[in-house]
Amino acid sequence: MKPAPKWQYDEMKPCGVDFTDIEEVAAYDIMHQKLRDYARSSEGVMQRLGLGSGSIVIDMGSGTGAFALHAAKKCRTIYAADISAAMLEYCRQQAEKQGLSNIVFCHGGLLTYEHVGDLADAIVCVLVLHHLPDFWKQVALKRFRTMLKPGGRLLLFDFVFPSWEENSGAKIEDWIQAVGVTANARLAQEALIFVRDEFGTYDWIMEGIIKQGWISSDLYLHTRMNKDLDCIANN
């Protein structure tokens, strides 16, 4: 990873929850596995992107390997990129336990990851883009284009806020409380930190960033409060 310009946003500094301790990372993974089926959601992503045994995929913001570990069982090569060395080490340990040798672990992020292998068939970016301010979100999307084959696809999944909501404060309070009831107090605290400290943005801003950073006639955009922005675009 080459040095970044001094004016570039430092994505390596903690934004929101700080996952630098591997024990904290392990606890995070255990908690999230109770809330969602990693294998099922990964299979859904692979089907939507048309991935198979010959596919090369970049998992941008791979975390503990929720997608990478499952995709590696069915794809040619997975490049797992993350700014958290602890997350990558945890994922590496899980890969070794499962006998997976086709995951390339890369310490880097949306602005700093440098792809040096064959161009990818797809990039998967799940709940990561909101760690960047809006200007840098578009910079990241433009960088993605250079890493994909012609016809390559991007799957982007993230939170956005609806511009039409008149009482967003109350909605946010309700959402954080609902997370605590559905999951636990720890995840509710993560939701609070997301709203307070991270860079979630409005639906219309995110839509503009995607359209300008990723010009495509095949663009699906969906936004819902407390849900997601779910976007697939072709290169």
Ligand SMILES: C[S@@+](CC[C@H](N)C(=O)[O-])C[C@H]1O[C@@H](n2cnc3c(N)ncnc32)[C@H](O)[C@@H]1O
Given for the second form:
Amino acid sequence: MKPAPKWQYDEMKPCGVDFTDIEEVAAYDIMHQKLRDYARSSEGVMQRLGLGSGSIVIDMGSGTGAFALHAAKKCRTIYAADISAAMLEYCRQQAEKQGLSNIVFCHGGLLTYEHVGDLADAIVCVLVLHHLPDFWKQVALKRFRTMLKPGGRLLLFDFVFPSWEENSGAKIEDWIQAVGVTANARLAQEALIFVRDEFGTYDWIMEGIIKQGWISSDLYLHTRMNKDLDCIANN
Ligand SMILES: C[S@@+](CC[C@H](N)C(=O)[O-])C[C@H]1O[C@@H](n2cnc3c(N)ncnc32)[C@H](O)[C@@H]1O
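Here we have the form predicted alone; I need the corresponding form predicted in complex with this ligand.
Below is the entire complex, every chain and molecule, led by the chain shown above.
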């Protein structure tokens, strides 16, 4: 692998929620599984992307394997890439328990992952892009295009901030509190860290970044609940 230029953002430097300890990662997974139906949402992603038994998919920022473990049961090969060695190890252990041998684990990220092998049919990137500052978000999106077959698809899901006209502080407080009520105190703390230490951005900035990064007529993009951004784009 070519060494990164000195001016490149160091994505390996942890930012925000701590994913470096495998016990923390296990606790994170248990909490998320209480709130998210991994199988159901993964099935939805597979259908939206038109994935099947012959598909090659890159799960960028694969985490504990919320998508990768499910998709591996139905696709040809899943490349699970993450900057957290603990996340990768946790996911690898789950794959082993489930007898899955078609996941390729890659210690690399949005800016450093180098895809080798056949080009992918799809890239799935869920709740990951906000770990990069805005300039680097677009660099990452442009890199994705080089890993996909012509016509390959990207599914991007992340949080974005709406352009509140006033009192954004109160709105942030309300959101963090609502997360605590609908989920629990631990997830409310993750929400707080997301706002304070990570690089979530405005919906209109994210829309611009996606449009510039994916000069494509087949761009499906919508914001949900004014704070999630959910997009599918064709290469
Ligand atoms: C909130 S978790 C989401 C994990 C998974 N996609 C899911 O849906 O559950 C964010 C993941 O992104 C990873 N991550 C953070 N920065 C990254 C980067 N620059 N490139 C790739 N993965 C990154 C973290 O290590 C973590 O596993």
